[in-house]
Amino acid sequence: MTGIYFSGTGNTRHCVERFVQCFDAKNQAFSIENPEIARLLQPEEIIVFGHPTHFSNAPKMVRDFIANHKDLFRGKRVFIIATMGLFSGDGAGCSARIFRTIGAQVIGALHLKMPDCIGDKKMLLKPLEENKRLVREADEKICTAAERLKQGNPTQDGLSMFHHIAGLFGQRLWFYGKTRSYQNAPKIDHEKCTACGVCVPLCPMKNLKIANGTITHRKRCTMCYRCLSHCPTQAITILGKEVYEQCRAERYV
């Protein structure tokens, strides 16, 4: 078994990571933008995929992801993890639909509620120790779900019709646009920007530049938040205007 991610603020890495070495402490996991990902991955039965859910859909660098890669996964079992600061209905089995189509085994899914790492959404936000309360019933569960693999009674979360019409009408209908494409994200407020470049080699998408002493983007964000947490003068900014928070899983861990 090995464990890959896709991991903004880094909520999804922690729960992937301490869910393959629940299951045994000889597991690694890897990010999905290691350039060595197709190797490690290739001699692997068991494969635990985890991402963050967005308007109760995976990513669109998550699914292109897995697209691009169909040959390394057909033929594969795949556990789907899935992380969420407030609703997702069905976000795992929105990627499991893909695996499938591509000739995985989707053997079973997790759902887990984690600190939001939306910090330009005041209304999102929660208190450290609620977080860090968070953090640790993920753990549990975690643990646990490792625990039924083992057993050959793997949790389903996110995977059934019910789950996929909540998840379709709960969010994902009415937000298809934030998750159907890339976004013309992020904003830079210019008076605070800096231009110091530590945003730049964080992105995953290498949307973010710097031109003429200046943060420019290419209009292909995926909204994983790490430019907006790691600013050093809070400049950027996604879905909102203001930052109230840099959410990085190392504060709540």
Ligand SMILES: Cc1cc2nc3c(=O)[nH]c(=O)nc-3n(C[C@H](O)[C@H](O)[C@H](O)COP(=O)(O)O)c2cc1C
The other form holds:
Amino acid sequence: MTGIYFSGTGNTRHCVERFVQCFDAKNQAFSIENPEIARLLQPEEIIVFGHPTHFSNAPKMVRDFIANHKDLFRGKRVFIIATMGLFSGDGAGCSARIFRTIGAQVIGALHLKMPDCIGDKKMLLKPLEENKRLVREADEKICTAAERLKQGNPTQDGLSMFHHIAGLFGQRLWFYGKTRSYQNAPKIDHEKCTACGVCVPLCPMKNLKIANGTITHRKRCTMCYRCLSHCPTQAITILGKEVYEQCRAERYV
Ligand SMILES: Cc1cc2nc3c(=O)[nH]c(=O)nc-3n(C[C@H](O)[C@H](O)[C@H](O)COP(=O)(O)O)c2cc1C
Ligand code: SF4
Ligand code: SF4
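Structure of the form predicted together with the named molecule, please, following the form predicted on its own?
And the full complex, kicking off with our chain again.
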């Protein structure tokens, strides 16, 4: 078994690493951004695949990754982990449908409530203690789910028709435009930006570039919130207008 994940601010990385290690302490997990990912996955029979939920969907970058690696996933057994801040309906179901289309076998799925990473929307943010509690609860759920998978009775979160309808009508239909394609984001406050360059190599989409002391972007944002969460001067916003918290999983563990 190997874990792979896409993780903007670390929640999903934390959950996938923990899951595969609860299953067997020797297991490892890798980011889909790892240039060696195809070689690492090739010999594995069971893949634990993790992604955050964006507007009750899998992020565009994740959907593209699965579709672009269909030869790698065909015939594999995939267990999906979808993390979320509040509600997803069928977060795992969205990637499960793509996996099935390309010939992978989805053996189970797990939904995990984690701290919300949208640090520029005040109403979504929770106090530190509550976020720490969420992570502790997720950790317990992860070990139980890993044990169930070992016993041949994997959890099936988000995979039913009921979940599909809840995800579709609960959010996905109304926010379809936000996840259908890559976005014209982020917004850079050039008064605050010191052109330090920290955000440029962090972006999984290579969306950010720096030229003549100015940061610009290529309108190919998957809205992962990693740049916003790391900018030392809080010069970046995505959906909101002000940074209230720079969410990073290691702060809540
Ligand atoms: C653009 C965007 C949209 C999101 N939409 C949802 C959502 O529909 N439902 C939900 O429960 N959480 C939503 N979240 C919260 C994330 O799914 C959650 O914080 C996740 O654990 C982040 O994982 P990461 O740190 O691995 O990127 C959204 C986050 C972002 C950035
Ligand atoms: S990390 Fe922030 S301050 Fe540094 S270049 Fe990027 S936007 Fe500017
Ligand atoms: S620009 Fe920022 S939010 Fe968009 S994909 Fe890159 S790091 Fe993620």
